[in-house]
Structure formats: structure tokens, C-alpha cells
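Taking the form predicted alone, here's one chain by itself in C-alpha cells.
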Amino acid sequence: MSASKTKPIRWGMVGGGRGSQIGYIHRSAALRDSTFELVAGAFDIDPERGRAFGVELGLDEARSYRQYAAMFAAEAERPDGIEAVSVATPNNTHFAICKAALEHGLHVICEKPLCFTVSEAQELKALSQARHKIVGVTYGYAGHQMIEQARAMVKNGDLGEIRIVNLQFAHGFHSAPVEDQNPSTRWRVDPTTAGPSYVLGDVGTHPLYISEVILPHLTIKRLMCARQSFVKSRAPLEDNAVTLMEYDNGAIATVWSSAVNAGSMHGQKVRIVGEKASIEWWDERPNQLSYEVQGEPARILERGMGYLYPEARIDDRIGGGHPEGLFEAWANLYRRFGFAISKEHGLAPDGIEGLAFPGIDAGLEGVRWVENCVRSADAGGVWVDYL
């Protein structure tokens, strides 16, 4: 599918400045298909450092702002002001920045978690609906093509009735207290900046959202969660958690969220078990999907091949055999954000109605899941209804 037929969406950033790994991938993804054009930014909590960084990126110095509030106000007065903004800042700032952006009539693309509480997320949802603005959440792994293949296989009954869902994102990079020497990790284990959880919100919500894409017909009925702080200085935030869930159709799911899985690079896997067959996706080999039919040899489905469902080939960029990675996945999501924004203005190309993207509801459900996991764990790992 080609990019939007309209002019690039005028786009700004809050955060994502010098040394920010996530800021670089936001810019690379947004600019890849010329769907967005970076014209303004407030990139750093240090005003001068942020201003200088924006100039280095090629922005007009007058539009490289020292604070996000100043950017929103000034850009609103310009006939060529920004139309959308991405938020790539620590967790505790997301709600205020997203709310301010929506109040200034901007579409918003935000890092997860969208905010800290369900009530805050519901407030943002109501505001986005009232202003007719898109809120996207960067669950970037969901932009991989094989996720759409898995979704189509479930929809078309290839697996039969779904029985078991095993989810994990369990890396080992924080198996020691690396935050003692690394400021970019330190805020993630501080409740004042990270919020009510560490790994549940930081990594666990990624495979959870992928499961929601693949299994949109399933609804969580209740869950129970146990969480641990193996690096004791991180308490009360967890660096490991195990969640058990029940769906409304009787299926069950497990979610292992961890930063202390020593030796693991990423360890993000999604396995869906049906009555006839199972599928499994691993983000370290994102171009493949394992397909295992009971009584038949296991097979590996490859990205970009003609035997895939059409939904899985919509985002194909280079054809089968050539590997695509995280930058392509993020670019696919940003293109979908762009299509959704264009649709709000009646300018989107035809044929996008079936494209899924992580919007305001995905952000809200991620917050709801973390809130329920924490509620269960802090009560001693008891079952809680999924409210």
C-alpha cells in the first residue's frame, strides 16, 4: 500500500533528544515514508541542550523550543503549525503532555504507558473523541508483518477454538543493578517517574497488545499476578512478574514479564494454542511464524511470501527473502497513524479500513492491565475481576 496521497503531516516531538535511543527510532519511522515532516520540537528537559539538538536536526531555531508548553502555544498561532506530536519522555509526564496536546488540537503519538491510571486514560479518550483527534501508542513490535498473518490465521479458523495463550517478554539486561551507573535506566525503577510498575508496564504490555491484535474476539475475565524485586533496591517496583489470566471463552493465558532473565537478549514470544494447531512468534526472528498442526510436520512461514494471507502482505516493503526489522515495524505503525490522521480529515487513501493500529483503546487497556496486575499482586497474588 502506498503512503498517503496528501502532503506530509506537520509533526513535532516532545523528548527524544540527544542520546535518546527511542527518539531516534521515532524519527526514523515517522520520516521513512514521507507521511510526516518534522518541523518543530522540544527535545530535552535541559532547554539549551534541547534547542541545540533541534538545530542539529535541521529545524528552524525559532521552532526548536525550550519547553513543550511554549511549543504548543506558539505552533497553534502559526498557519503552518504542527498537526501532530510524538511524546517520548519519562512515564510520569505522559498524561500532562498528551492532555495539553489534545487541548491544543493536536493528534498525539505517545510512548507507553499512556498514563498511570485508568481514570486518566479515560479522560484522554474522552478528550480525543471530543476534539476528533487520534491518539496512537507506540507498541512498535505490532508493526511486524507476521503479526497480521497470525491475526488472519485465527480469524480464518486455521487454529480452531483458542485454548491457551502463552506470552512473555523476559530479557536479562537488568539482572544486576545497572541503574546505579545508568541514568536512562534509573528512572524506570523509580516509582515517582515510572509509575506503579516496572516490567509489567515496560515490557509486559508489548506481548499483551500483540495478543489483542491477534485475538480481538477474546476478553479478559479475571487475572492473578505475582511480582518480585530480585534486585532488592528496586522495591516496591518489580523486575519480574508472572500473570495468569482467564478469558471469557474459557481460554487461559500466562504472561511472563522480566528484566532479570539472565542470558536472554529479548525473550519476547507469543504462542497461541488452538484445538487444531498452534502458532508462535519470536521477536528475535520477526520474519518467521511457526505453524504447528497436530499430526503434521512443523512448518515455518516466511515474511513476504505469496502463500500468506493478503492482510500480512499489505505492509510488505521489499519482498520475501529480505529481512525486515524493528525500524520497518515502527515505520509500518507510523504510516498507519498517518492514515488514521488523514482519515479524520477525509483525506486517507482507499483500502485502509482493515488496518489495525494501537490507538487510544490500546493505551487504555495497557493501563487497565497493569492496574489490575498490581492490585492482584499487592493483595498477595489473588484472583481479581478484570474491571
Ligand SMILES: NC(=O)c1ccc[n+]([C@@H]2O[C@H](COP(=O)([O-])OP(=O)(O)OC[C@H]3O[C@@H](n4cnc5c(N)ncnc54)[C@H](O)[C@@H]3O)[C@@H](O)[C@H]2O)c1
Given for the second form:
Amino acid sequence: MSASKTKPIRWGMVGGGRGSQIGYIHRSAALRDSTFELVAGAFDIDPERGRAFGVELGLDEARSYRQYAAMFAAEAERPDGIEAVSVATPNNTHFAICKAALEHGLHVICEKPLCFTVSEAQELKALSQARHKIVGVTYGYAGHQMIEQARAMVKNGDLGEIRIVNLQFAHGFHSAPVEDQNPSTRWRVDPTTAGPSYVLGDVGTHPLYISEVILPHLTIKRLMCARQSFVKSRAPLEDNAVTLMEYDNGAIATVWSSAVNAGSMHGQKVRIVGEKASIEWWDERPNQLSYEVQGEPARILERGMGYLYPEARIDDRIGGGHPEGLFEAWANLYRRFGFAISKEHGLAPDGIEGLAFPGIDAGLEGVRWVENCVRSADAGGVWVDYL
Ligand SMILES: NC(=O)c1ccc[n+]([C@@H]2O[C@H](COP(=O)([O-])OP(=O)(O)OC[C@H]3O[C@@H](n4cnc5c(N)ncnc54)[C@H](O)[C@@H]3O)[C@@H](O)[C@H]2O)c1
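Beyond the form predicted alone, can we have the form predicted together with the named molecule?
Full complex below, order starting with the chain above.
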């Protein structure tokens, strides 16, 4: 892994305040390789709590803001103002915050789902293109090196023609109505704050994005989805959904998105079946990829080893056998966001040419997929053309 030759990007955060689920990993990932430098923030829906938290993180008091709008306005006036912002707030705020950030000339790294509707996502895309700004979306698991290995294996024909794609992100943490006690879960099951879906957007979009990385040549032609609210109070939002998809080459996929897979931890798995062989990746063993050639004993490929494709070695931080984890995967993504931003600034750092990162199109595709799944499910679980 080569180091960035550029200066750290001046960076702010919206959301991700004290006690939030995802704020800490954003900071840890962004700061890991000195790609970004945290200089400002509006961290919390509670202005005073947010301000105090920023000061505790070491920010200049004047740059720990009560509200994001004030932050964008004040930072735009400073010669050393922020150049990029990460958005780690509940889903219903993403569109307005991303739009305001882009309008203030900022690069944006936003949580998934990017927004509620395809037309909102298209508006953000048009704005980012007009302003020459990067929008990154934190599909963090895609930063694991074995996803690059899987992508290279498919590209190099190790599996043959792809036939079947089996995706799941099915955890069991919300098998009971935990939202009664937990604010981080409560907004997720309320359509005004979560959007048109719960688990489809919250978890299903993660393996969906991984499948897009591994199988860039496949295009979804049509899909059918059924969604359920096993905890009844969550209706109309689903806590379980099953999606069947057909690709334009005739391959077929299933996606199981669930928060009620009792007894399961994350349960995120990606299995790609080709005519010659299959590969399978599980996010609870992210340093390994199972490679199963028909008629031969199954092999476990390990991160950091010389037999992997070069693309799977670029992000190595330590030799094989030492487990790398989600924090490293996120840091890999943040490095890619940083490189993309530096390129936009006319700098050409070396190191990760050719590696994919989830940008505005990935955000848009996630929203599009949820919209199509909901359209199918709400029509009674029927095939719908993928719009
Ligand atoms: N990429 C992933 O793997 C992953 C994992 C978990 C959550 N997420 C996403 O991250 C986002 C946040 O989820 P979470 O679980 O951390 O939520 P959370 O409820 O735990 O935390 C949300 C944080 O945002 C703050 N906030 C809310 N409105 C704000 C506003 N207007 N201005 C400033 N701060 C505000 C809250 O005070 C809190 O600190 C969601 O979109 C979620 O889907 C992504």
C-alpha cells in the first residue's frame, strides 16, 4: 500500500454524534491513513450535545457547530474551510444535507441509503456532476480485499459463465421489538425517517452493492419481491424480505434481507455460482474466500497471500494470517474516496488506480433497487421490469 502524497483533506461530519452506531467508524476510517483531517462538525440533532462532543474530539470550539447549515455557511467563508463532509444521520435527512453540501462546493461521503427516491438520487448526481464533486457512499464491506479477489476471479474467467447469485444480509438483532427501548432502531422502522423500506435499504443494499462490484457485467432485467413485518408494529415497513432477480444474461439471483433471522449475527453472505466453480464470502470471516471447483476439494483462499490476484493485495496493511477487519475495510474505502477527491483537485496520487469505490451511481442503484422491490412487493409480489 503506497502512502498518499497529498495533504490531508479538510473534513467535517454531520451526525455520527455520541452514542450513534456508525459515527466512530467513519472517524476511525477517515483518519486512519491521514487521508482526511477532522476540522469541523455538526454531530448531533441536539445542538448542545453535538457542540460539546466536537470539542471533546479536539475541534476548535468555533468549528463545532450546532447545525449543519451554519457549518456549511461559515466554513465556505474560511480560506481553510472544509473540502469534504461525511453525512452519518438518519435516512430522511440525507437528501437535504447532501444537496446543501454540494451547493456549498463540498465533496460528500454519505451513508446508505443515499436518499428516498430515484429522482432525488438523480438530482444529487446532476448536482455533483455540475459542481465536479465526488459523492461516496459507505457500503463499507466492499473495502474488504477478498471482494477484489472475487471480482478479479470472475473477470479472469475462473468461474466460467455466471449462473446463480445468492445474496443475504440476515441478522437476528431485531427479532423482538427492540425499538421500544432503542432510538437507533426506532427511526429505522418509521417510514417518515427510514424511507420506503426498512431491511431492504438498511441491510439488503450492502450485498447488492458487493454483487455489483464482483459482477459489473450483469444488469438486472426484472425482479420480484415479497416483504413481511413479522413484528407487526413495524408495518408498513418490512423486517424481512426475499427478492428474486433475473439478469439480462439469463443468470438468476436471490437476496434475503432480514432483521429477524433469530440466532444469526450478521449473516451477510455472497455466493456466486459459475458453470465451472463457485465462490462464497461471509462478512464474519472477511479474510477468507471459499473457492469450490466442481469435482475438486473446496479451497479457502486467505487474504494477504501471494496466490491472490494483485488487485486483492493493494490494500494489505499487514501480512496474511493477521486478521484485518471492518475498520480496515472502511479505511480502504475512505482512502479511495480521498484519492478520487484529490484527483478532482488536479492532483494525481498513485496507489489505487482501477479499484472500485461506491460513488453516486452506487448510491443511486441502491435507491433504485429498493424502489423496484417495494413496487413489486406492494403489488402482491409480482415480477416487475427493472426501471
Ligand atoms: N454503512 C453501514 O454499514 C451502516 C451501518 C449503520 C448505519 N448506517 C447508516 O448510517 C446512518 C446513521 O445510522 P446510525 O445507526 O448511526 O443512527 P443513530 O441513530 O445511531 O445516530 C444518528 C446520529 O445522527 C445525529 N443526527 C440526527 N439528525 C441530525 C441532524 N439533523 N444534524 C446533525 N446530526 C443529526 C444523531 O444525533 C446521532 O448522533 C443511517 O443512514 C444508517 O442507515 C450505515
